[in-house]
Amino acid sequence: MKKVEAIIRPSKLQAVQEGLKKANIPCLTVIPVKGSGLQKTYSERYRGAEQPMILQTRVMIICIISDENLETCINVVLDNAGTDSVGDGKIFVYNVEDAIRISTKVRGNQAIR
């Protein structure tokens, strides 16, 4: 099993979610996040004063998937989240030792289906 974390623009969340659902990967967790990367900072006016904004607002999508679905999941995120510009985000892949569905106590790949 693999854990895929994708940090993307909030405006791309719906497209990625629909793409994952069409690819039979409907289970995901979404977390609002802020961070900085290669994208430059920008300024906002707050109460008449200009404030430099260092952290960008993004969302993190987390999917736990079987090894067979890894490339499908990555391709869906790449196809639906990209705008071909700096700041589109990143994808991270981790190994998962085990998964347990609490309601039925099923373990392993059966727990994530």
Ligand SMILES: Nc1ncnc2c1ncn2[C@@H]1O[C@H](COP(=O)(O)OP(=O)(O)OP(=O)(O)O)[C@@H](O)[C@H]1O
The other form holds:
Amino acid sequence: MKKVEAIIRPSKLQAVQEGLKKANIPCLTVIPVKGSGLQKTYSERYRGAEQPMILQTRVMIICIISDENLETCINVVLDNAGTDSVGDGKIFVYNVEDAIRISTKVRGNQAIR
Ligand SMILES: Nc1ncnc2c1ncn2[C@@H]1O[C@H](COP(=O)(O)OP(=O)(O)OP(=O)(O)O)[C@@H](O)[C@H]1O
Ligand SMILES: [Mg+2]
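Switch over from the form predicted alone to the form predicted together with this ligand, please.
Starting with the chain above, the whole complex follows.
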């Protein structure tokens, strides 16, 4: 199993979620986050004035998926989260030890599909 963390623009959340559902990846967790990427600081209009901003507002989508769904999941994010500009976000992939569906006590791949 894999964990995919996709940090994306909030405006792209709905498209990514719909894309995942269509790709038969319905389970996800979404967390509002703030962060910064390789650009150390950037500037945008905030409360009427141009100010240096340290943190960008993004959302993190977390999906625990089978190994076989990994490329599909990544491609859904790539196809739906981009604006062809900097700040579109990043995708991180981790190995997952186990998953347990509490209602049925089923473990592993069976717990996430
Ligand atoms: N290496 C990283 N570790 C943790 N979070 C990261 C990392 N890179 C990006 N992020 C998160 O992703 C968000 C969006 O990053 P962003 O897309 O601006 O990355 P970048 O490295 O600046 O690349 P780009 O040039 O495409 O903007 C950041 O605000 C931060 O929350
Ligand atoms: Mg950036």
